[in-house]
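The chain below stands alone and is given as structure tokens, in the form predicted alone.
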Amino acid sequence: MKRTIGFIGLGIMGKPMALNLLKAGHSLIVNDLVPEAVNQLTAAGATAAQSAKEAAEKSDIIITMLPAGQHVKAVVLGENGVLEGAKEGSILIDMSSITPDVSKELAKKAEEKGVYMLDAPVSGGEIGAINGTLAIMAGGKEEIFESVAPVLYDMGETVVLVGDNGCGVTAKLANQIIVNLNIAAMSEALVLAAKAGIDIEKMFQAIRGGFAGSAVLEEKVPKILERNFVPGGPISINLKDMNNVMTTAHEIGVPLPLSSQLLEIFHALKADGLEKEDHCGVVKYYEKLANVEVK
């Protein structure tokens, strides 16, 4: 069943996700602060909206894919926002990575307007967004999830309802701990090997089939060896995610010593002006400590 979808947020992840919805045959109304991104989507067959309100007025499903919680709140609750235009019975799917408390607040405000909401953040990076192979973890009412699951599968390969509102973004926080600590552990190992003088490419081939093998290893080691730090997932966004991890963890009384250390590493990289690089740029923190380059 083809749907009329408003899509707000056409960044590194949002743009390819929106393009995949167009390829699947849905009608798309798009809105973004960057005119070039909107133009690329309209050239592919989407219709431009001048505001989030207009996108919501013309859609049955509204998807937001924005950098952080404050952006989602502004777009959903603000002047000319989604809830000013959304029809009663429409469905808001926030696919941003935000905190559970903000997501639950938005779901409550949406419900007061007769609008259903799912939080449905994603994992898989830019490559997953382009290929339509994202992992999507959703939170919300089961019947609402089931009604939009085919749309989510047009952007992702694994689509799971984790629980009620807020559960999807909580699962994403857990995901970000695993991904980013994996990158940090890989970086430590690569710097150790580089300083020891062994062939990094051969080491990669030796360990990738064992317990050290992972999607992170497969995607990030080649990028590091090529010194390619063009962002699929920029340090700035992952710093925001790890801030959200620590805030949520402290609110519910969960100490996260490794995550807290990684957050400081991200802050150090930001201080070095590297926040726009891919998060595999964590390796540069360790390279600086050891005075060696992995290549």
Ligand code: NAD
Second form
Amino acid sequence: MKRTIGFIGLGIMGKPMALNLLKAGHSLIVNDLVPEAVNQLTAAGATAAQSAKEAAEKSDIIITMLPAGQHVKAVVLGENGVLEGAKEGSILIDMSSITPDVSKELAKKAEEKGVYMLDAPVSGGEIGAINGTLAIMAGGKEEIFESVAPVLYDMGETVVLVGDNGCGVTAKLANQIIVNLNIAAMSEALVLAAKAGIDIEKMFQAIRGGFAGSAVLEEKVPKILERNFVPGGPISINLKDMNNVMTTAHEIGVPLPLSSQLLEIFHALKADGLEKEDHCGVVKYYEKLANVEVK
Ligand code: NAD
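May I ask for the structure of the form predicted in complex with this ligand now, the form predicted alone having been displayed?
Below, the chain from earlier opens the complete complex, with every other chain and molecule after it.
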């Protein structure tokens, strides 16, 4: 079934996700603070909305793909926001990576207006967004999830309802621990190998089929060998995620020793002016410690 979808937040991830919805035949009403981002979507067939409110008024489903919790709160609850415009019975799908407490608060405020909400963050990076192969982890009521699952499949390859509101973003926090610690472990290994003087490309070929093989290794080793740190997932966004991981963990009494060290590594990279680089830039932290470059 083709739907009318409001899409707010057309950045690294939102733009290709919105383009895939257009390709699937849905009608799109788009909004972003950056006019150039909006223009790229209208050129592909979307209609521009002047505000989140207008995008919501004209849609049955509203998708938000924004940087962090404060942006989602402003766009959903703020003046000229989604809840000022959304029709009763419409469905708000927030696909941003935020904390479960903010997500649950938004779901409650939406429900007071007769609007259903799902949290449905994604993993797979820009490349997954472009190819429509994202892993989507959702939280919310089952019947609401079922009613929009085909739309989610237009952007992703695996779409799983994890539980009630907040469960999707919690799964995403867990996902970020695994991805970013993987990158850190890979970085330590690459720096060891580089300083020992072995051929990194040959080492990659030797180990990728074994237990060390991973999506992280496949995507990031070639990037590092090319010294290509264009994001992808920038350090700034992953720093935000690891902050969210630590806050959420501490609120429920979970110490995370490895994640807290990684958070400090991200802060060191930020202090070095590298926060706009891809998160595989973690390797530069280790390179500095060992005075060697992986190439
Ligand atoms: P981005 O910064 O590239 O894009 C965010 C967009 O939101 C920008 O175009 C910005 O102009 C827009 N925006 C901000 N405030 C707005 C407002 N008030 N009204 C309208 N538009 C507004 O971010 P991104 O990389 O696309 O990430 C979006 C979300 O997806 C984040 O929560 C991020 O953690 C998550 N995520 C990112 C990646 C990745 O690899 N980049 C992967 C998975 C998940």
